[in-house]
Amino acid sequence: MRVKKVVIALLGFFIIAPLWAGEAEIEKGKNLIYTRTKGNCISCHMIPGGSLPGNFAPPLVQMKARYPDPDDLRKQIFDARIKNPQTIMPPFGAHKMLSEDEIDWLVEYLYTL
């Protein structure tokens, strides 16, 4: 019976510590596609809730829809020219312009738009 109290618990942490642990990567993520210093992802696209959007990138809406594997989002952010040698969007994690962990926010963050 001791066991089985353990093993729910455990499971109860793994199932519950996503949600907690998500929200304040998805806040460090929009915090990202707003700066102007660093993702500048605003100049280029149309996000919800973003002033002064670019009109030339695809809008960052549906992202889920869009990407449903999260790995391929991240992919796309880390080097877009892997897909497509002659996009214009910057290859920010082959260039070292954004983090690892910061990709990962982004990434959190895009699938709630």
Second form
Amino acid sequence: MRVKKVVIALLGFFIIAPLWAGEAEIEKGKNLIYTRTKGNCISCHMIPGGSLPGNFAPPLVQMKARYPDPDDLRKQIFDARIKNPQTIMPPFGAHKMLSEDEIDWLVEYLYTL
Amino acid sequence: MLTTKIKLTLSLVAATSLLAGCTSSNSDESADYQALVQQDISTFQTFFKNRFPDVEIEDYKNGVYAIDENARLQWEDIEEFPPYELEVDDGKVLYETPFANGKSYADCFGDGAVRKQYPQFDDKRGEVVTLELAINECREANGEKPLKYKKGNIAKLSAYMAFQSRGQIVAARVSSEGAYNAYMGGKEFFYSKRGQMNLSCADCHMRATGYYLRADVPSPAIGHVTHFPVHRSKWGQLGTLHRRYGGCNQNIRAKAFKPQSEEYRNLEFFQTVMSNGLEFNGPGSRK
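Output the structure of the form predicted together with its partner chain; the preceding block shows the form predicted on its own.
Once more the chain from above appears, this time first in line as the rest of the complex follows.
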């Protein structure tokens, strides 16, 4: 009986834990979008909810539908030159402007758009 | 080992025959370099004609205001009482004040209306001489200390001289091998991606010109040199072209070169050639 309770509590925790982390990560990702010294994605991309966006790059909307595989999104942020060698988008991962973790958080946030 | 040697010899042979081919066909050297450059100018200017079909080429002397209608109206208001007016007056006083030896800038530059002579490639020295460099060389030839290159008195002097020269036409010439190499150095700089953000001057001032980067619109690269030095409200004073170059390099987290470094002088030379045919209308005001 007791064991069962503990197991349920534990199970419950494991189900909720990633969700909690997700919320925090999404928030961190969102901040990176607007931090001038970090992602500053807003300077080129229109992003829902962001004011004074740039308009040189495509708007970042419907990301989950357009990038079902998170790895594609991660790659685009890590080094946009893979897809387009002449791209204007900075190679955030390759040039160490963002860490691996930070790129993961961005992916989490972009998936909410 | 042997194959490397053969390869090396082969490439050397190829290189020398290429060189021989070049020199023999270049009996009239100067005409050839100018023709090569002329082709670049026409490609460059055509790019902007296609990008902004409604903008007259002459209007690019006004920088971003040639393409940004809203900003232009505000700017025209500002130019009614130009913020650089007092600095130009200061520049005139500096220009006319004798050095310790009794001579003055007029002994080097006459009435100061010499803007169109700079930048020029000095064949004897084998380098590009800009207006600011010439100002300091005039000082040193007369026993005075050189001025700092980004702002202050050098910008005021250069602004006064630009003002005296308003209406002159940009006509930088590339008429020797040395000049062509300097020009090519500047051209390579302009198109090379650099810095942590991996951006070139051309990325922002050709590909992204007219678009918003957050709240800023990068100006068209044609006409960049015509109106310097500029009084920026952000600076609250005049600054030289090389100060601006340094700022744009730092913004993309690239190493800024020293003002009047060979890199920036060559870049200025290239940018000036690309603006051939426009009018010098400095100093300017910018935000």
